[in-house]
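In the form predicted alone, a lone chain appears below as structure tokens.
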Amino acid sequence: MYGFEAMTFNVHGGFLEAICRGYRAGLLTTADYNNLSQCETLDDIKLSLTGTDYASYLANVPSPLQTSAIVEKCTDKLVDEYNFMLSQVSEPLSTFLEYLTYGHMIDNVVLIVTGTLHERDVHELLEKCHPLGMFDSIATLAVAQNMRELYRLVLVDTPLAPYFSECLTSEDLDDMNIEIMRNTLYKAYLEDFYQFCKSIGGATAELMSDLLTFEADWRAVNITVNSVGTELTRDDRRKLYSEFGLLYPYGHEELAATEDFDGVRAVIEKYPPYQAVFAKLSFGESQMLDKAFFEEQVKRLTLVFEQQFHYAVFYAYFKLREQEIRNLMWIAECVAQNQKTRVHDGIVMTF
């Protein structure tokens, strides 16, 4: 069905993905960091986002202004835009447009029960949760003691219940625990959402699956990183790679037996893709990686604008409208600790 997209794509994906372009002509461009990265206090941020697509959604904040405040009110103007396109579609792209938020549920799920763990506010976390990860019983959460207890009482309900499959132990949730369930529920969530858009044929699955790939090799190589000097096997860590992708299967062999950073890197440096995320850090340099890779995305997504007649520029749009809220995080942070010097570190440039 390649290439034939053009002859019906329009019927009913043609004025959504209209609507998705000119939100993305929306986003802050170079000009507007420049202009962030000169300001001295939170209400200057605040006058600067008024000449952008923000204007309306932070002009009713008051002062003082906090990093929190301004980060919400960003976040809410995603939510309204990601509504709005799912009020408007039919299938497949309103299941498409639904699996864009599994991933917020499942940090939503842990947030709640690693907070709960620790003996926090149950309402102090919700207001900490992604509005896009939102279902009727999270805060219900607080209530599970183990895997089973969390599927049975809360999730079974949930799109979440397919990919519970491989947590269900009975084992109490403890802080390894914990990590283990998101990157085991993030593992089926990827596995799932890579198939769903392969059945969608053509450009869509074309496109989606470069960026679902470079997906599941990211958090591979994280998972490695950050189980470096922990008590999970080198079979624990295998189970947690996703079975799809570039460095799947003979990557994820090595990826399993490394045992420190510059391993990871000796790995990764064998695939020409990636030969540009590390070719940035130094040798035993992991602190940086994070944004090395969200460069690398951020280059993958807008490419997808090249191309028309496909949904992976939905995908697109809404991870770098994140980036972009993660860059004015960062700016507002900087600013309130009186950190100015290390504004340009953090920000991810999304043109």
Given for the second form:
Amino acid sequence: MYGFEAMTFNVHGGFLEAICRGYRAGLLTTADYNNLSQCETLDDIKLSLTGTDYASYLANVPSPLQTSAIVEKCTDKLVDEYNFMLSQVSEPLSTFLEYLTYGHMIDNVVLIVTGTLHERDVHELLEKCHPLGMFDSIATLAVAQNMRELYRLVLVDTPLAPYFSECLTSEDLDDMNIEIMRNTLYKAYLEDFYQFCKSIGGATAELMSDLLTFEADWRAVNITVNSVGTELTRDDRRKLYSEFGLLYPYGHEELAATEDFDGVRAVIEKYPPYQAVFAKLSFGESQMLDKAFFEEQVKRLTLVFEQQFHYAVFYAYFKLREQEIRNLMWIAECVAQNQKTRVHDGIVMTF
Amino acid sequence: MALSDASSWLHALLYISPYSFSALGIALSIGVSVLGASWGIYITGSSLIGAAIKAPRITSKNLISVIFCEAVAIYGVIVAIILQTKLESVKSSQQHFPESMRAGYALFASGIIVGFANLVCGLCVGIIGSSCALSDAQNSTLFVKILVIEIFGSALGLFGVIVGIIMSAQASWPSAHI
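Starting from the form predicted alone above, please write out the structure of the form predicted together with the partner chain.
To see the whole picture, the full complex is given below, headed by that same chain.
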């Protein structure tokens, strides 16, 4: 019953929620990021990070350091925390945590299929996959020639199987189709996740529907911005938008009809929650759109922790952790390439 | 008495022995209080254990929340003991006199008052204790302020105990000399 979850939530979820909040206390703060942005070399970064929760993971990385090693170790920490939680959890939180990985699974599938298309070695691609999205038989993806085979050989046994019904065609895989496949899968995944959260009910349903609505609308804007000027038709574009969210259905019709970035801005400015995003960008500037959206997302994710006794803290924690890894990657790359002035362009502070 | 004019349901209700009402009251006072206390303790305890993994310093201070919940169970035990000392036997001819019925109802009501007041008090203190543990883990200055809220919450159980004891004090069974 909404409002009374406090009475029974802690039976199954109390311990894990407390652990998740403990992890959240270990996220890097503005002070940490300022320290990191003043580092001269990658070894300095490693030294700064030993004062944070990453200490045990970075202790054994051999010098000379590489940016990919730092990012890999930070991702290992994320995976360890995820597995720790997943091993102690019961329904429905276990299904909820599994839903968090499906996005990465979709990314991994697309990575391997694209890489195979461009004749890269399977093992190299497997190493670049995100560890949270691995599943058995992922290596078999390299063998598939078209989507039906992809589905029949590999994906039918994975949790992504139900998302495939909308994109089964007999066409061969090429770059355009793979991007369409990625977006169609992700759309189905978001809708499924949304329905699942609604079925849990209570505070989880309310908070998660807000967060997923934001993500769906963000994706709609991204799809629109990326597909102006390409050969994607309006109807195809329309089919890639999710069936929920603030922009559904009228915003989607308008977005499908826009032809340039300012048109997108005109559509989105009719929706007050997203006006803050576009207010930061002056006319015609689309490079900072990603960063503006990331900042908006981080702001919403940190607000989720204000309420207790729901599952959205897990979603928020993992998204914030991923944002932190992206920040660390940007800082490490800037430092490695001697571009320290550009550090603050690419990172989004959490608190 | 106009019992012969009353419906059969009223008849049945009025013929329930005052001993059953009293015994039920005593059972409710301890049983439901312990339900409230245990509910509160598990709510606080699970959050406390999880939060203490990252912030071990909170464990000793936050046991106060558990102690407040436990106090609720103790109130229930005390009132149950007081109530059972009030339960006396009367002669079977006097069993349905108005004084006996009154005493039976008084003990029953006292049990319900104490039981349910302690149930919600235990729940309240437990939920606040859980939030207290999680906030203390993030920011240790918050502990004392949230403790004040818990103190107000545990006063609710005390109100129930006071009224319950007053109710039971006036439960006087008819003496054998009448």
